[in-house]
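Just one chain follows, in the form predicted alone, and it is written as structure tokens.
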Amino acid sequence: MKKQYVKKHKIEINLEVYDSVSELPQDIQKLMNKAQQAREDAYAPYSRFKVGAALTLHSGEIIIGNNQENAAFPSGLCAERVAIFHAGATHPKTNIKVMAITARSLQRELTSPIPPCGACRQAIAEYEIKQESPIAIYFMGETGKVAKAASIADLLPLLFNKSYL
């Protein structure tokens, strides 16, 4: 029997990592502050895990979102999707330039960057593909380091898109 060789492909992602919010550019500090404010208004009575997101549109307008839970768990929505869907519904022709995300647990301190979940990554990918330009994504826990992905492709390198349909 002939031995088959399988080719392996290594996929890498590149992130910029900042030690704290204070190292970010001023406009991103402001955006992260908006995300932190939105996080505190999250409705998370079940998970006790609050997430806030803020987007800057190319027009300069800032859109916020926070997670909204429901006792029927699949009925809730993450902060990132609340913000990006709101932007898509109210500003359908305006591109999204950058997104800031922050998470806080009411049970323990989060000091590591918390990236968007898979469903949010796919939703962000849809908007990035639609607008044909990358969306920079900054994410963090409650405190500590902040990570930056230049595009959702850095967080979802094998993304599913309309070309497969």
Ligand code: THU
The other form holds:
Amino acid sequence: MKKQYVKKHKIEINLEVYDSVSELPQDIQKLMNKAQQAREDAYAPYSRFKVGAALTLHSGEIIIGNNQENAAFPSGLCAERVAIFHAGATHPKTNIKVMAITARSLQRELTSPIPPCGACRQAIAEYEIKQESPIAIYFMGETGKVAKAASIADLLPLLFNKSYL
Ligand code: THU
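I have the form predicted alone already, so could you send the form predicted in complex with tetrahydrodeoxyuridine?
What follows is the whole complex; the chain from before opens it.
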């Protein structure tokens, strides 16, 4: 038999799933609430898909973001990046502890967790690497289960980082 030189490498990611917002720890419920409020203020006339994000800094302060769309579609930005860049711009030296994300479609009810897009994962990872401590991510749709990743690294295995530059 021909020798096999291909090595298989299995990557495991870890998530926790809560049945609903009411199962979350109190402080995270409060944070998810802020994300829900922010979501309603999203400017999403084109996709009619509203996303809200809220993050807690180590100081306890909460920073929010929501998606901001544009008639020139690629000029808009996702909620998660609005929030994390907002934190980076206004609190450059304060670590980020946790981010809560929620999405609501004006077309249909989103009942399962909606994870952040790839570009947002990459952007969040930059700050996790910079601060050298994990950022936990909780994400949900409009209703239903809430998923938790203890670190953005769990949502973006094999991420591109500054060590490659
Ligand atoms: N969107 C977010 O805000 N976050 C994501 O992670 C995925 C998508 C926004 C972008 C756009 O305004 C709308 O949702 C539909 O893609």
